[in-house]
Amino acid sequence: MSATDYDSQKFHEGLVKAGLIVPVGVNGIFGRNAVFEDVLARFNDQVSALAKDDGAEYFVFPPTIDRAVLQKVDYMDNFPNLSGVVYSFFGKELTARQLSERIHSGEPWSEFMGMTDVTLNPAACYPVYPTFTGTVPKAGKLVTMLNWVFRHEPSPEPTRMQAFRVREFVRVGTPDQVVEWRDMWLKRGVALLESLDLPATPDVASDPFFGKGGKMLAASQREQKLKFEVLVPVISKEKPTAVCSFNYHESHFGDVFDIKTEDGATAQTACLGFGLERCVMALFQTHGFDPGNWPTSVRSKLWPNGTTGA
């Protein structure tokens, strides 16, 4: 039985009442309690178990990224509305006093801040591509990461977060290598979610490109089936939530970062990501806010030693 009706506000209120999330006054930003984090860690362990024999290198990157990377990959052309550029104060003491006066008087103070060399990371895979520059081995490369991601889309809808974590995998190699890998993981992802009694459905998707030109890019992406998502009802049965995505970039990142295969061709890339908070919310909506009352099949998979919750 679902935790609440499939309704954004009721689900948010239920998460808060159960203590699973802690509002902090800004839409899309909230704390997570120990139970939420325990479920998240257990789900991530399931993803790790699926990949244990794949030989992926594991990395963790900070939630900030070199601004030059976003410029090189045309992120600001395609998603300027989602970006989070980091600004800081570069002035001297007099200007600092003026800044303080503005803040304490409730007046705008952005003019005293300057752009830094970093932005908040908008995609879990972005930090790793510059590290591939050069020639990759014949078998290509495979890495996995658990990174914080920021997207400026404040919303009271609980699955529409400004800051969230993604368990990411990136494959680099020939077209055959990366497409076969992506398609294999799409099947894996659906099977994992179904094993947790989640009603998961794969579908062709597109990124939220900005503006009129973005509609054409999105249509092309769908037509070429470059992006798939796995959907689970969380706040709506009619419009289920994407909890993981599987993307084929063709030679885009290979061109931008000069990544080559052994035969000198431009390497191609694919990535996949599990939105960990969304997967956790799908579990709470589907099975209820108390993991102790979840179906035995789900609890035994996430807590094989029998200890449910934190």
Given for the second form:
2 protein chains.
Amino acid sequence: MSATDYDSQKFHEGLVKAGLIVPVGVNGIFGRNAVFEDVLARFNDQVSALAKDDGAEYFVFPPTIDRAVLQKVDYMDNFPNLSGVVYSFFGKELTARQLSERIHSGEPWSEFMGMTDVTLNPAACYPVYPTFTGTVPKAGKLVTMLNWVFRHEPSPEPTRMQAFRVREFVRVGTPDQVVEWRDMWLKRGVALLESLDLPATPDVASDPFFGKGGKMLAASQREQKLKFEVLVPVISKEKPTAVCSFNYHESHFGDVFDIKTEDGATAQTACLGFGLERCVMALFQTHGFDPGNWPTSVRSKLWPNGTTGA
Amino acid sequence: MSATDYDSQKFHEGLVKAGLIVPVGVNGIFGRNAVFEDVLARFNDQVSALAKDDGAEYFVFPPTIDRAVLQKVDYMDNFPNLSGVVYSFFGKELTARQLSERIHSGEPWSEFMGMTDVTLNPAACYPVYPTFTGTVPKAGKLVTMLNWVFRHEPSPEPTRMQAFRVREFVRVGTPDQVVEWRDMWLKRGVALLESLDLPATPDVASDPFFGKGGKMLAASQREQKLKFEVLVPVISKEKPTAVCSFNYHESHFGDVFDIKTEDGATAQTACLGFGLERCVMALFQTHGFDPGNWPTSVRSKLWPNGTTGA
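Given the form predicted alone above, produce the structure of the same protein in the form predicted in complex with another copy of the chain.
Okay, now the whole complex, with that chain kicking things off.
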């Protein structure tokens, strides 16, 4: 870490000391207080305002998703280490007593559990694709969601969360419709962050595909410019954090879920998501832990009616 | 089902046809549309309004919780069949390839996964108790939360969800403080639901403890009147649904998490939660699927500024 760089641990301690986050016993899982939540809701309002004339349908999906969907979209092939598959107890009374004894004697009890039909949802867009099966209208489709997602990557680094919320948009249509929409939002995303005095930079990116084969997939994704991110310094000035992510899937989901355009071709899709907690943390890192002391321009944009969360 | 009773399947179909919920491939998991979410937010606003002078601290905790907390509070002993324990993949590249092959050949792949440090959170109040460890002030403590919870009980019955949101309140203090507060909220809960023209009835209740031993625990809980529910007909007139639940834990959590009152005694706790999706469904069942056609008194209470979600 250079002398001019931020200090991840100090930032985490600052969030905790200000009461903005409440640590629990596990890294990457923590409570958010009223001020944190207010800033998150106001940032989300800004995103809604940008999209207000686009006609996107709004949905909320639960934090858990049909396991069959993750299997179909190859999530377990590409990111098995990040998955969160839900197990429960399917046994009878005697086995339940053995389970209790194991737990209270501090011994492993994994063998008592069985796999359920659901997993945690690792990407805000996944639940909606199966609903597109069929032929989309000529203008395509546009959906927005606010979903909790899960990634199994426990870390003391505050922006590396296991559970967080994403404000997501998904576009379905022809290649031209999808790419034009993605390019428009890339500009919108940077402009929104800049309007909040955040030093935002777009960049080509890749997903953290698993293993050696994954390195090749990531290189190909980068080469084809299928993924972009907008980066803002949060825990490091030199390695800014992705707060907004844009994925162009070409016909991947169209193939898997049999989605067609009016001319009978496989529909293409793209999605973008604002990592809401990361956007909030970028604001706290840049402007300080007390929203009451943020620059007037930022406060009046987030709280147009004059109340700050502080 | 009697002739005067509601029809659960018809209600589910009505919610789907009106676009209020979006089925996915698994029972008890579904998307909610903008109208559903608007009603849910407005109902939640009503709860906030009731509590506005109480001084409760607000938090949001993620859908996942430290597994150690569930073990400590005996959740896996009492409700193992409802649990959702999160598993992930801890192997290397060769094993990941075997996992992929298993999945795509449609064979079981449970053995490739290992238990993580988190589970899904089955009750909105659990994450906050560990933060109370120590001595609470003379006036006790009061916290409110809006958390996603999970219960592994897949069912086609629309109010029997695997994933749903609870607006929760938790009170910590002396027995008198805790019981007085619980009694006050029991009245408030009934009055709130009645003010929305919902036929609400309070009743003594018990938790669905597992197994034969569980039946005794449930009987004892009922006998001691430790659990109350407020019931409203949603999928059945004869068996109304619990939309609001009140639990008095006596010193259970105080013992487990070493919470004391100022005089050195073990603190007592109580909690109450509004099952937000169930409250919303009670409104749709009672007043119809289009909020624009709800009684004026209900609409003006939920949307005081005149906009309905319809």
